[in-house]
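Next up is one chain by itself, shown in structure tokens, the form predicted alone.
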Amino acid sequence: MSRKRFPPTLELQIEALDADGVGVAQFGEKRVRVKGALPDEQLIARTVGKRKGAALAVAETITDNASPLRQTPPCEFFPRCGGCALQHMEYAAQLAHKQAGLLQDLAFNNVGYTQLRPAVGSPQFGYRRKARLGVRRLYDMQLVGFREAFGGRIVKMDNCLALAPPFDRLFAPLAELIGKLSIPAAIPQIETAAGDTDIALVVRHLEPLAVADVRLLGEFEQQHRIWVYTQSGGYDTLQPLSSHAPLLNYSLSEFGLNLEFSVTDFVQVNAYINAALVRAVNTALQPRPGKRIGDLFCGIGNFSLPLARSGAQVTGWEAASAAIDRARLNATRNGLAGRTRFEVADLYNLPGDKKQKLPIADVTNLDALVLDPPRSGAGPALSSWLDPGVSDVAYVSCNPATFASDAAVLLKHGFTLDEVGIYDMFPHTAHVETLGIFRRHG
């Protein structure tokens, strides 16, 4: 279907929102998703694409029957900027529809519960502790920003209400720092990361740095007091600028933990509702001396270290051996060592399988589980980890769906979904987190 088979405009009325976040209409025969639009409203969208035999639209005007979930966007850069999904929506009722999504999915997989938990809301801006820049030089402009909705070009932008500051105001800086680099078109994107006391930014670059080029960015380090780190390749390739630059750290106040974290590790963007998630998972399992847990997808000891702290022998596994050596120095620094053990496994084969490349995780003897699983789920192994012993899981989701089909393996092996809910982890997108505590009862 080419686009010249759509007007530059269409008149539409919308069905529904999909699963991420965009309105869902029908045009002849085909489907239309446009961004910015409601349930129900009727409204003139532009066309701007096409992908998957559907057109890609924004709406415009609201001809008749504007939603009453309809809101002003707060942000001037919204719905071109591909960042934000639902600013258009009151948050109330963002939370709604993004349960609702979580209830279709359980339901789907014939998934009961006993209880569904209260949507747990988080502070609406400057939450982003973590987020990757696109850049791009488009003829005598420097652009450094989010993606588009529905294409690849970077927004021009010179804020952005979601990150943590300071760099919710850097954009336009960093657009003037990498224009002045003798490369600037081999830069093509900048990663942000807060700590509690620390910021970074790490610049990736295709073509080799000029000693000039060195310079600005140090100038620019100390002049916004934020840790430069270069990137010519892979992960491994990432140097300091300075090398007395420290690690990023965040606090978990409650449990009187400090973990340390680099600017390539895993940790939720979220400071506030990651707390909330720690908080809730140590209620579920009642952590205390003599209790065995075991911590699937570890990542740096974020769930561990908290449970550990609380009294439980703690075994943490994930595929990462960077993030199993920062779990290890955080329980050191943090003295939990003594209850706590990190090991690096395959979480997503069986024994004997051929695409097997490191030891499988022996998930025994143990009382409970947490799993922090990445979209695709918990996996194949999920039911080997299901030992009888094994009286409580707290499953901690980025992805209802996956959720929803890991949970229906639970009930199959005489788990009973007791609570479930979701956490808002990133407000205004389609993202979710959801958490699922399970019981095996008798």
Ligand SMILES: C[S@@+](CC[C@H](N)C(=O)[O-])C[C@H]1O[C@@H](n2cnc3c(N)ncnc32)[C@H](O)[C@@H]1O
Given for the second form:
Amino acid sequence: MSRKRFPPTLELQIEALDADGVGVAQFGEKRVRVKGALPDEQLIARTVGKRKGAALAVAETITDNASPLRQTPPCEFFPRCGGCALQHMEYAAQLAHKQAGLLQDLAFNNVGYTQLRPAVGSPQFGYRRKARLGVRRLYDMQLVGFREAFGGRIVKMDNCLALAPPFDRLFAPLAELIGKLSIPAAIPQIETAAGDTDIALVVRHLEPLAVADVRLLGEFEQQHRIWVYTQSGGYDTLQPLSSHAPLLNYSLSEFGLNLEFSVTDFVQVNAYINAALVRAVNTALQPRPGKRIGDLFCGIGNFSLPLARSGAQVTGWEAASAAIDRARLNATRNGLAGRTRFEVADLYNLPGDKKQKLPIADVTNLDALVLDPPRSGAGPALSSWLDPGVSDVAYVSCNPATFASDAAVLLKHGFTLDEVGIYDMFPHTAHVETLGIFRRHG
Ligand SMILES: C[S@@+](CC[C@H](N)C(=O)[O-])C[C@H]1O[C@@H](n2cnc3c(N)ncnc32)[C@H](O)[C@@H]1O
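Next block: the form predicted together with the named molecule, after the form predicted alone:
All chains and molecules follow, beginning with the one already shown.
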């Protein structure tokens, strides 16, 4: 069906919320996905496009059966902005929705569990310490913001409740800055990163910056006390404007740790939830002298160093060599170099695979593992990490679907899923972070 055949407004009955936090409904033979809708509601929705045969729409007027879970979205740019999906749902209901989605994925993979941990909630605003903002010139208007929910356009916005200060209110000054540069149309994006003591932004540019542009960026850096980086190509072209720009850092104060990171390193976006995850992983794995723990997908040492602090011997593996360099430095800065080893490896390499670009990880002689893979999950390599000596696995996941299919593999290897639950890393979005603790007894 062509887009034209969907009327501009549709009267719908919402059946459910999908994994993206979008309501689904039926219009004749066709599926409709409705942003800003909640299950059972009857409403009028405005169609905004079509994808994979389903109409895309935005809730306009609730005509009947308004959900008791509905709230007034705290952000004025919802539902247009693609940054959030669930602002129209009370926060407790968001947590319940995410936990229910996780249980569905576990059930789909026939994964049973012993204890469902209550969902761990987060401060709802100002939590997001990293973001990528789109930049676009529209006639004489300079836009800096998130992309629209159902399209590629940049939302005209002057604040964001999710971003950590000062970026939450920096949209207008950033747009003004870009508008003054000689090449505004050649700036496709800005990345923001907030550490505990310093903050930074990266201006991506597709054409060379003029001397006057560099001066303007320098003035912005001084005025807003934000370390500005420029990037003309891949991450290897990243340049700090100031030669004394420090690395960013965050503390894990319960463990007496401070970790440094660069604007381009992966860090868990929500400091509050990260601290809760690190605490839970430590409680579950009971690190102590003599215990050997592997941290797979270790990044800059976020889980490794707290485990080593309690006396365990920790080996971290990770594909990004810059992150491994940083993990080693973080270990040294925190007096933990003697208890940690960090190695570059492609963890998806299977033994015998001849096309390996990075070394293979030697995941043997370990008592416990932390797994924190990207969205694709652990995948086929998982079985090769499960030496008979491994009795505990703490699995941190950003995708409940791959978590559940990996959990089924762990169960086949004799583990039980002792504890599982969600940690709300991204309030108001549909993103689901999960922690599962697997144990193999006897
Ligand atoms: C979700 S992050 C976790 C990072 C770290 N555990 C933390 O808490 O900050 C996933 C990490 O996996 C790494 N990664 C992605 N693909 C990989 C691969 N094939 N082999 C090893 N590491 C990989 C990424 O560079 C990233 O640091």
